[in-house]
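First comes one chain, alone, set out as structure tokens in the form predicted on its own.
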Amino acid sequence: MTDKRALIIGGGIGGLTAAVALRQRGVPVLVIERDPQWSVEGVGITQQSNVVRAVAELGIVADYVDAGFGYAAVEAYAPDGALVARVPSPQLAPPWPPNIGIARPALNRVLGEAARSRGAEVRLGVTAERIADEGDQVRVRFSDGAEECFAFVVGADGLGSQVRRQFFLEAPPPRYAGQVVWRYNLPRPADMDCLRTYNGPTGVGLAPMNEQTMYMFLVTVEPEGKVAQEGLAAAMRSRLANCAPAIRALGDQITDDAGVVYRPLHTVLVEGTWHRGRVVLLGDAAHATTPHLGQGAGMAIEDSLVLAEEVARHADPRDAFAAYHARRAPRCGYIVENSLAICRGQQGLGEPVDMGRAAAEMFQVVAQPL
């Protein structure tokens, strides 16, 4: 099916990679994004070998690698800061590095330029006010007053998905996982050539994003609810009191409240198929995960490739969506459930999870073909 237009709701990682993948197969695409500034969090994201492989299949891996920092190992440190192990990462898309750390704005720029250069139309500051599946097409009225028809609609609109709320009435709302993640950008030491993780009462990581910058992330148990931006830097520093000396020293550089990204962790896993008629979900809209296995964005990128492949194989998008779900649901469900198990274990709400074993098993799962 390459002669009919698709609407993608959401201009984030999943929506833009879906646009690139669909354009690879000749499908006309319109992406709408509610944010007129197309802004994203200024901190980074780490992406593992299966994601690098997927981006290579999208044909944009050179720009992607140039915009980030490639690395080939993960280092684990004891609570006192001693190096415990340096574990090589599997390389699934040689000659490209096994892992990439990249700033989210840089990733968004690479994906946005790739989508537009391949012919996708992108409209910013626009939402879908009404989505009506008419059986042979989907009629959409936009917030700017326009009304257009599409062969199918992709809901890539994230955790709070409007599309999920409208078409999947039986789906539960996002569930708070009991933890939050804190992130802050810092200068990258010249000798830092990989992801570093620190064990202890508070789990902390340092991830390179480019030659100049890394970001610190830590996961803590916090009450549910919003927090004021004022005072976040001091609050983040206070969470590092029991960490390794090197981490506490880095904490002294956390001084800018506006630079702290504080995100409560929620999960969603839509049971059953991820489509209703000609409307389908992708990424966090269907299967939002906590970050404990580092695969949230990776699952959205893989979704995009599989969705585009199945759309190209089937004349009817509903058949394509059923095949897409059959291929993706087991892997995405595995990531959501096992990430949540780690999260619950860290809170004493379940059995503690051996992170080394969990990561090794996860790599075996995601190394399998899509």
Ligand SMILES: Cc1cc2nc3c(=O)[nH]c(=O)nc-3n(C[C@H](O)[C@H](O)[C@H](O)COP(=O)(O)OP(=O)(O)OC[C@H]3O[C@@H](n4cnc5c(N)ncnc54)[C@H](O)[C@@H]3O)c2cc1C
Given for the second form:
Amino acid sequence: MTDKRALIIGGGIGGLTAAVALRQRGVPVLVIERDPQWSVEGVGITQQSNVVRAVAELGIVADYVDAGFGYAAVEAYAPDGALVARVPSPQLAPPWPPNIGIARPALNRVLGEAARSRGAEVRLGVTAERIADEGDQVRVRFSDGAEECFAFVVGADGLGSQVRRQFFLEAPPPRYAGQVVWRYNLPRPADMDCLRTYNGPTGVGLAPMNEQTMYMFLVTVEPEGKVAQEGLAAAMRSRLANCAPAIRALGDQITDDAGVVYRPLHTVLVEGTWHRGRVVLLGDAAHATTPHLGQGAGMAIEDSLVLAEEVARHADPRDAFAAYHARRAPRCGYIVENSLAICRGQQGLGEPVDMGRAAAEMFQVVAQPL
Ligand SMILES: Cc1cc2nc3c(=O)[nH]c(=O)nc-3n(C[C@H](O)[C@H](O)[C@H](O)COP(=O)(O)OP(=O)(O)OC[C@H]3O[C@@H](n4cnc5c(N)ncnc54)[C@H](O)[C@@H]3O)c2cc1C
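Show the form predicted together with this ligand, please, because up to now only the form predicted on its own has appeared in this conversation.
Time for the whole complex; same chain goes first.
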């Protein structure tokens, strides 16, 4: 499987890491991304040691660590702001730090540059208008009028995946989990050297993403639906009323409506295999999770490595996809279901989950080899 092109639909974290991993194995790759500006949310993301290990396997860990902020512990604070515990994080890929906080635009730049410099073609502002699996190849008509054939197609087009909607008719649509996350960038205090989580009626966290900047994330229960950007800063500040004094004080800096990223949480978990013929799903398209265990993008990155390994191992991509699913479904299912259990517990819709225990158990799972 080294002489035919793969089409990756979606130039997000999963699509770009899949491009890098497939190029590592000599597979020609075209990535199409519907957003002509290739824009991503301006806030950050946190990634744990299994993800740092996966990025090291992709051969791009030095650029990744340079672009972000490495840290080695997680601090838990009580609702009154007292430090309860500082838990050191296990390190799976020494000498690289156990955890990375990174701005999403910086991550996108590192991954995009890596994909292109390794020979992947990236076309922006393009979608697939027609995808036809002809048995021995997949014929795709693009929105720019071009028509091309591929050995296989990877749907890495996220939560609302067009590929999933076309090929997995039985898959249920994304389900609203009842909570939203509010995020906002703030200056990083010099003494802030790790992820800080604040427990209480409103879950809050502060995550470093580079030397200068951290982001605040806040999880609240809200009705489903879109909200206007205007007024979001005041609305986010109002949600901090019950939080620790240090958090309320930071809230005074939340003044720019345009800087607030408000994201309702949805889940998707495709049952059964993740391919139909020569078309396969990866990342959020197959298994979108709420972020309570901080592993959504990590699962997409790990998917990419496993998919590329199996593609290199099998002559027929359909065999590769079956093997990929067998290796990935248990771990991704675990993350989706256990993240949702925390989310439901926080809303009184299920048993409350002890976060420390859940995080430790989760780490046992993701620390296993891929
Ligand atoms: C509030 C929140 C906080 C989170 N925090 C974390 C965290 O701290 N750590 C973590 O690991 N994960 C986190 N996640 C999860 C993480 O963001 C996702 O799991 C990750 O972005 C999935 O990557 P993906 O490439 O599968 O999908 P996406 O990132 O959604 O990328 C899909 C790409 O496909 C493009 N696209 C869509 N449709 C088409 C189409 N038809 N044609 C062409 N292109 C298309 C999109 O423009 C996009 O670029 C968080 C999620 C949320 C909602």
